[in-house]
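What follows is a single chain, given as structure tokens, in the form predicted on its own.
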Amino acid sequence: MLVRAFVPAHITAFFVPAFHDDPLKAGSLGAGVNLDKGVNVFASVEEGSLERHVHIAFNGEPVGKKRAVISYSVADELVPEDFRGDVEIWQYFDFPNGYGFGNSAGGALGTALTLSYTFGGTWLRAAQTAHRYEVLNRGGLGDVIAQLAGGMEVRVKAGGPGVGVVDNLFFEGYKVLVVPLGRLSTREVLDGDVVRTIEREGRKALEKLLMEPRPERMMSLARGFAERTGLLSGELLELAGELDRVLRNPSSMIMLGRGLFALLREDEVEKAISLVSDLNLPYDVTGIHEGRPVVGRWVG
């Protein structure tokens, strides 16, 4: 049987990390947006061999446990111990790994959902398993619960699925421009001195967004957060200024990746594409994924 899950890419606009010894109580506060593009995960299960084998591939390339420790850990837990056969998990990413699109969480959640669909399980247990291994392996803190919520999400209580609380903003007519320029290590940022500034500025941004919960306010607060934490600086800040000249709402930095994102109205799409094309920069324009991820039997 072949099962497919789609998990939306998730961009964090601003955040407050929340560390805890219990992985399900660890997470983040903040806000972000889920995209119509993301991670497609296919799980193929064949019984009949003498042993239990699990294989994972990224974009068609087989990967070992060192490169995919989170997804392998999820699979090892959700494939029954007494299963004898081959489990192949294929993860296809619309955006590059390490660029701030929640690929690690998307791969883990997609793996958990396809295997739970195949072997029996629930949405909550699948999502909690993905979140737990994300936290334990420092892949991320809030992407899984955000991807589970869809849309423009606001994390108002930190924690994994079943513990944290996520709300959603109302929106209409927006596309998302992404300009992915490079990698930024989540682990290095969260281990660095900037964390205290992130916590202070992230809490301020969240309080202000909850007082005025609109997409436009989220973007304004995201930009302020990015600049005041020092994460958005140099050439990236200059590029954000260039985008601001052709958009109604400020652009901001993808957390955590070396790149920018912006909300576009229909009449702004052409102007934004023209600007980034003239600068010879990589870009994509995508819709916003509302609702939770999609999972089911794949028939081709």
The other form holds:
Protein chains: 2
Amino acid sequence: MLVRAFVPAHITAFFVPAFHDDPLKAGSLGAGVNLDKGVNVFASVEEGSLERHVHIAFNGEPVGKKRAVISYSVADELVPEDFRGDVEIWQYFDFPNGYGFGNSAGGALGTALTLSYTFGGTWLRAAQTAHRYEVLNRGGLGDVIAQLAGGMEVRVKAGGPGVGVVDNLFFEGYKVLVVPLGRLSTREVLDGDVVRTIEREGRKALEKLLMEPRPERMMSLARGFAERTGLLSGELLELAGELDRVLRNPSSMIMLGRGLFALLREDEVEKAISLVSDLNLPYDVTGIHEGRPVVGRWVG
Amino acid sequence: MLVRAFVPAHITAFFVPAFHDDPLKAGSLGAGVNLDKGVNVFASVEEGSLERHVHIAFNGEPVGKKRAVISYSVADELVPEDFRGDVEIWQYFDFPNGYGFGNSAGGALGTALTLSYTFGGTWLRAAQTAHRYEVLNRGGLGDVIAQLAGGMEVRVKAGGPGVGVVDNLFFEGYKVLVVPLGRLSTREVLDGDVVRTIEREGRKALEKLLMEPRPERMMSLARGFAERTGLLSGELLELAGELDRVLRNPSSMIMLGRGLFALLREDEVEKAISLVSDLNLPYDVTGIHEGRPVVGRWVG
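I've shown you the form predicted on its own. Could you give me the structure of the form predicted in complex with another copy of the chain?
Expanding to the full complex; the earlier chain stays at the top.
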């Protein structure tokens, strides 16, 4: 049986990390947007061998346990102990790993959903399993619960699925421009001194967004957060300025990757594309994925 | 501006009421299914008169405050105090009121979503407003949060949106047969002695479903709950028996209405329809609405 899950890429606009010894209570506050590109996970299960084997591949290439510790841990928990056969998990990413698109959480959640669909389970338990290993292995804090919510999300109470609370903004007619330029280590940022500033600025941004919960406000607060924390600076900040000249709403930084994102109205798409093309930068323009991830038997 | 929301009809399979003085902590445990028919709510807002007017209509007929106290309360809270103009809320129901399809919650949630979309607000606040007036006016306890979750839902922690926790079952290829025969007063049932039995049997059913979280198990537990609480008896129980003879999974009672529902595989639809047609009973066969309600500007 072949089961497929689609989990949207998730871009964080601003955030407050919430660390906790209980991984289900760890999470983050903040806001972000889910794209209609992201991670497709296919789980292929064949019974009948003498042992229980789990194999994982990224974009068609088999990966070992070290490179995919989160997804292997999820699979190990959700494939029944007494299963004898081969489980293959194929993860395909629309965006590069480490660039701030929530690939790690998307792969983990897609793995959890396809395996739970196959072997029995529920949405909440699958999501909690993905969140738990994300947190334990420091893949991320808020992506899983944000990807579950879809759309433009606001994490108003920190925690994993079933513990944290996610709200959603109403929006209409927006596309998302992404300019992915490189990696940024979430781990290094969260280990640094900047974490205090992130906490303070993130809380302020959240408070202000909830007073005026609109996509446009989210972008201006995201930009303020990115600049005041010092995460957005130098060339990236200059590029944000260039984008601002052709767009109605401020662009901001992908948290956490070396890259920018912006909301585009239909009539802004062409201008945005011609600007980033002229600068020879990689980019993508995607829709926003509303609602939860998709999972089901694959008969493509 | 005309904004439309679709909220699925929600059928409760089994439940445990959870009363609480704080309406956001009141709710229910249990399980149920959301249909792809339900309530369509249109909000039409015209600024410019001297006063603030709110009008509500059910299926095209204007209704006064007494007959629609929940939706009027929601509108009164979500239309800004200083708004001067006419707000018309048109609610269209695919199923009759009082038959156990969550019309009251659907109308309230649809009203809250369309008005929040129009005047500003968020998904969570809209849903909490609908839930609060549902509880305060005893329209229901668990419909709003169940309709927000969509699909086949399991309420694992009681409470309103942001407080309660809803899980979802995985399912594939089911349609739902509904046989709506009449009203049943939720209020009278919950005021009666049967409430103790409901609590005991509901808890047992939930516990068992979580041990084996599958749609087929939900139906057999629903049926056991309906019979052991004595809510399903007499002619309705006989009819359930007739349906069972042609279906793989047990049918059960719509909580709370005088009616039955059953899950149908594609190859069972014809048999089910011919049985209820032969008996001259009203029926409908619908799909299952997955994910959250739909809201957006109406340009039909």
